[in-house]
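Single chain ahead, by itself, as structure tokens, in the form predicted on its own.
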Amino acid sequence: MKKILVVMGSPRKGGNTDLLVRKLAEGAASKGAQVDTIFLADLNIRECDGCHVCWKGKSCCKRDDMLGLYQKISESDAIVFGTPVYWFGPTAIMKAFIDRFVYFNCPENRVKIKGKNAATIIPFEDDDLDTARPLVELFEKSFDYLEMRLVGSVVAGGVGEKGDILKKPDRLNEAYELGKRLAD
């Protein structure tokens, strides 16, 4: 059974994040898959300050929800990102999460992540596709950085409003088979 990890980086419970990585965990258990969805809007995640004690393969400085994360992170088979566009990027809570990826940097850690899938939920409120690209891209490097492989994206453009996304069956269905994908 694989487990995946949904990273809720969008602080609006109830929202066109929230309901797309909803549906993609919807698609995943119907595969079989152990489905763990966490809201960052709920946990205390400092930022990265580069100390670099972590490089070293010692625990991160700050004593805060990131520490019980990298297990989780660890654990999984696949890891969700979901977060809408903020000013060309993810919410602040869903970037200092992935600063804080720097954990696998060492040796001693990036065992824990290289090869692990991944997939991304973006939605935003401009119908220009170019206004997702800025993070779009920065979730490619990251990923291929880590050495973490993309299993794919759901890019939602035009749902600005909380529930729009329901307007939008394609990109629904599109969550779901993702979670399917992630599942197999």
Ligand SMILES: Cc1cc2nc3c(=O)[nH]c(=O)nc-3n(C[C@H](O)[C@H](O)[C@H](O)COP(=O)(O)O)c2cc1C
Second form
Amino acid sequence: MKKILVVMGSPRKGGNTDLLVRKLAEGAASKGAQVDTIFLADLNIRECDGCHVCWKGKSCCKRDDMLGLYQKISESDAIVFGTPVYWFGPTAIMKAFIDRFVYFNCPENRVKIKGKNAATIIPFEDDDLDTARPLVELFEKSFDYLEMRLVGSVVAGGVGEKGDILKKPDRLNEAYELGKRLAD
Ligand SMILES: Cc1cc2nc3c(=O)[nH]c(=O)nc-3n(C[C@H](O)[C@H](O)[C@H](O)COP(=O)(O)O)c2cc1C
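To complete the pair, please output the form predicted in complex with this ligand; the form predicted on its own was given just before.
Expanding to the full complex; the earlier chain stays at the top.
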């Protein structure tokens, strides 16, 4: 049974990211995966300040909720990063979460993330796909760098208001199918 960690990075519960990651989770569960969803906005995740004690076998100097998440990340078979486009990038909470992946950037910890599957869910208001390009590239380059494997992405433009994604059944279905693929 595959363990999938869904990281919901929009502060708007019931919004477009939330609805898409729920669909993905449904798809994954339909294939027998165990899905654990975390809401970053409910957690306290501070910024990385680059002290690098995590590279010296010590735990992060920021005594916050990320400490528990390192274990969840390590134990998962796949991680889903869900974030809307905010100013051509991720939400601030998702960026803080990604920054803390510095922990995995030393040989001792790299083995905990190397080869792990990843997927992204990216809704945004604009109709122009170019708007999401910097964020798509941020994820692609970061996964490449960390030696993770991007299995798929749902990049859904034209959704501004909460729930707009419900008018786009094709995108929801894409998320469902991506969930199934992650569970395989
Ligand atoms: C602070 C902020 C910045 C945003 N920046 C962009 C942007 O640069 N481009 C865009 O197309 N939409 C932008 N949006 C719109 C959101 O991407 C859009 O409303 C999305 O559907 C929100 O997803 P959610 O419902 O999961 O929160 C922004 C919204 C907020 C609140």
